[in-house]
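To begin, one chain is listed below as structure tokens, in the form predicted alone.
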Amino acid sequence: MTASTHTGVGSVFLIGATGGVGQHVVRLLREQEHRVSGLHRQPSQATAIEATGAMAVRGDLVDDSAQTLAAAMAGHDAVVFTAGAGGNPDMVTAIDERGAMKAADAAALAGVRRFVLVSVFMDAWRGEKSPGPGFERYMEAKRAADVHLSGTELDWLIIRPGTLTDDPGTGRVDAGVAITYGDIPRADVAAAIAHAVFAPQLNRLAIEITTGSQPIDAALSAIRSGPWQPGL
């Protein structure tokens, strides 16, 4: 069953509502007429996020402790994480690194198994290209956030977008667990997430993503985990 032909109404918390790529996501999950709840830390936010049908949970992801966001999680069926520092090189260690640890551990204390992670395309920006050493210490801050992760008990995914662009979606991507590295509309990993929060074969895998030649929803439904068996 995937996000597409979910049936029933599913509840998210967005970590990163009113980021980028979070405020597509509510959209999205709004219009399939899942429940969404989006944390915030300025009250400010709270009307942009209830503008979109969204609840406005009031947090922070740094200060609070796991216990508290798990508090707030609590009751919920997926937590997707879009949050970043958004170029804050003093932020970046803070949120992208151990608030995205903080939150899969408050996911646990709450028992909401299934996680959504937005990483990074472990390309972006190599060599020559790079921005410099605080893109390189946000590199390993994402690097850390994935691999504890990955180490949880949880029903993770890991999705790695190429170098994020405000372009109009496609509605088009490569996806895959490696591809060569390109762009993508930040509107087009809102649509990839909608479509894989509720994908239960996209379950503890790490996804690359970049404008591509299939659908979305063709291009993920591709995409399986299981168990190997040999003979198969």
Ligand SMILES: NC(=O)c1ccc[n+]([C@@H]2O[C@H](COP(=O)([O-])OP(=O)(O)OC[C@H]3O[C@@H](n4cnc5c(N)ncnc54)[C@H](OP(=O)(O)O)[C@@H]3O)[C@@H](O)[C@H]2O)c1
Contents of the next structure:
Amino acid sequence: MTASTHTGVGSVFLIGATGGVGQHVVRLLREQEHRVSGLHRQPSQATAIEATGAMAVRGDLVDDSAQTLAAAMAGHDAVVFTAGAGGNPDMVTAIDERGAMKAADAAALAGVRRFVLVSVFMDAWRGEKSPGPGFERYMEAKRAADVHLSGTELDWLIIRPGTLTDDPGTGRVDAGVAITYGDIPRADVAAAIAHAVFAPQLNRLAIEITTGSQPIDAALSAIRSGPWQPGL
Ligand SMILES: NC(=O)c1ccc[n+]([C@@H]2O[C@H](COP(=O)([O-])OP(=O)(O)OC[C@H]3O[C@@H](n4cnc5c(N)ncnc54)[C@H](OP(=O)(O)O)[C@@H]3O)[C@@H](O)[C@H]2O)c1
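Could you switch over to the form predicted in complex with this ligand, since the one displayed so far is the form predicted alone?
Below, the chain from earlier opens the complete complex, with every other chain and molecule after it.
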């Protein structure tokens, strides 16, 4: 693995930089002038990452240890995880479950406190609509990763998108701790991540997001968690 370290505005270590959501995230974070290190597996993927001004970091969630990933993450302000098995049921446990857990452990080892995980809207394709046991295993794996991350001391944020599409982003979403299930373009998930990654109020929360009616920044800014004041 080739490690990279950034200093300055905000630096993000992105796992899944070559994926559907991840490519949008790289572009948007670079447009916001954040520094980005994009993890990739194939040497041929480096050029597209570097064309955005991001650093290309060679590595693999399965082959690399948490210590190796931690060495690459060190010095960044946040880790964003948009990786996934990409519909390959044989890799779901290794990527969506153990890979996400390993990445969270690596962030803790590296002292990178902020960790944004793309999970899944747990209502997606359930019951009669479920494509089958492989999909149910995928949902279990995502849940297990959420459980692991939420049990860490990190400043975590779990984002649960509805079913992803490659439609153009609309810039409008519904978002909250509990909302009605729906679809969402990958571009809008990425825009939500770019908004949320350094949003201090979006901490130690799991939020659901679909296409909706509100501008992304307004929808996310309206989500708040805080201490309840009992009137006793
Ligand atoms: N599909 C849906 O409807 C849906 C709904 C809700 C949430 N999600 C979740 O949303 C996230 C993003 O989805 P997407 O469609 O944008 O994903 P995607 O296009 O399938 O991208 C997956 C990314 O993970 C990377 N990856 C896979 N195995 C890896 C490994 N061993 N080491 C390092 N990186 C690895 C891929 O790299 P390569 O380019 O090397 O393959 C790619 O960058 C995923 O976590 C997915 O589970 C999906």
